[in-house]
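A single chain, nothing else alongside it, follows as structure tokens in the form predicted alone.
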Amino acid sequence: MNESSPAERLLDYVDRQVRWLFSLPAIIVMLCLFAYPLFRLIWASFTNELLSSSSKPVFIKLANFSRLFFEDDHFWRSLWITLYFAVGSTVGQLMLGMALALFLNRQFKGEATFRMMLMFPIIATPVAMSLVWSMLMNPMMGHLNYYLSWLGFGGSLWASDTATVMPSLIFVEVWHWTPMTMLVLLAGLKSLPREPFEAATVDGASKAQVFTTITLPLLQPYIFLLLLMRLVHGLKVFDKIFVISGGGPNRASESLNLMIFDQAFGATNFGYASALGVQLLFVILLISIILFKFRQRKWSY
């Protein structure tokens, strides 16, 4: 019996761990751009690292987490901010996103202009839409408050009053987003059999009762896939906000993804600013984990 090459060896080795090494490029890129970010980011937030001083930053081991539970006032509320304006974006988002699915599901003159129209504000940066919607929602020169009295109504200080300036930036964040969301739940309405339907409409069940019994269940993949898409991009959502309010008035729109920018670049603090990274990391994959627990749950049944 020959004894194979070293050659021949190789190759067989590669053979036999081709999916690795086709998979090694990626997983070094994976590496590179999240797992050391995260590390570092976590090493961080136990020390007392300042981007102003060229010091060597010392353990303080959780001397930055009591601060940030136990301390820190402001924390609480910008977590607070920060739910408010992921949860309210997302319900309105699904609520006006299955209203127009629901009117876009069916033929009639115009559907593919009306469509196209309702793409225009997914397709702006969000920065320049915000600059834009800034300017519109300004209470002395702002064109909202114009048209507002053509229709009888007082004008309103959006942004630069404590009261308004959270529906004023959710309003924003359900107008830009809500397009993509119709996109989803239309796609996934243009997907359903046609038997269920047919079904229910010769027992005679009315419009409401085929939405709530046929049409809601049928779409729950599509539903769950944007609750945690959305949802998850409300919590992290930081150009709106900050080019919009700056998290004023009176940091009454400071969410934690302001604090965490205004503590690591205002006040140079960056092992707690690596801290409350590490808290809104950890509500994240908080709320992801019960959302999937949920779907897991209701399915099963």
Partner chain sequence: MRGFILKRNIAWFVFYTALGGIVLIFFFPFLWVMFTSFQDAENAGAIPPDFLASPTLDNFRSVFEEGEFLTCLWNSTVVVVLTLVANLIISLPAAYIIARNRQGWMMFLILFLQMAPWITLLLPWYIIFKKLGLYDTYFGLVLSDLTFMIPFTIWLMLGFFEDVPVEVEEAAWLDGCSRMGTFVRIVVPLVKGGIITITTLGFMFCWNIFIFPLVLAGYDTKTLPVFVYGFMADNQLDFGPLAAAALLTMLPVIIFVLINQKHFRQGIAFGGGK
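Residue numbers count along the first chain shown, from 1. Throughout, rigid core stands for the largest set of C-alpha atoms superposing within 1.5 Å between the two forms. It should be emphasised that the depicted structure is a prediction, and the values quoted were computed from it without experimental measurement. Compared with the form predicted in complex with its partner chain:
- When two forms of a protein are overlaid on their rigid core, residues whose CA moves 2 Å or more are considered shifted, and I290 is not one of them between these two forms.
And the form predicted in complex with its partner chain, for comparison with the form predicted alone?
Just the single chain follows, nothing else.
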């Protein structure tokens, strides 16, 4: 042991410290990319920092926050738009995903092909698909209105009208992610034990009864995970809205994500954009905490 070469001693040292050395790179990267930037964001939210000028930012205490709460009309509106989009698309994805999963929870010919085709919306680049949808939804040249008239429905202005822009965006989001919620719920359904279902059938329970009293409670962990993931994801969506409506028309779909982007990189109000960012973070945190509390109280076994 005494005559070990430096290389061997190094290896020896690595072995003894393996716990730290193995996790160190991840910790360093996450500290640099998460912890410090978050601190920097919160700090900037108390200043009047601008992106355009190199003048030293001045500490202005809570001025950004009072501006956003009391002076900026669009803040509350965009908060509402953000929540509307997230809740609307989450509910849509979960209900549709559940319906499809129940419908497909059987063996049939062509199952593999079907599953493969349903994966396409998840895989395809969202910006490219948003572009495709915006072409389809074009009120003048888009084919969506044409097909709808075929089925006997009237046309819509889709993303070009303040009244229909949000439902249109939610529709694209639901189209994008329902296959995923379906795959997760289907995996859940297939993993359930058979006994309770057989017992219920013997007892003469109706299909609706089986669903509400057995299937839903047993699937609860899956549903909770999806609810949390989809809701948080919905609050973060940027590219779909940015490409399809750009926040318009007349700012009717300008969610917090777009408002922050616009304030920071359009108006170069970096300090103010940071204050908005802090609010968005806060909203996401609050919603996650409420969901976790709700689960502990209401849904514990």
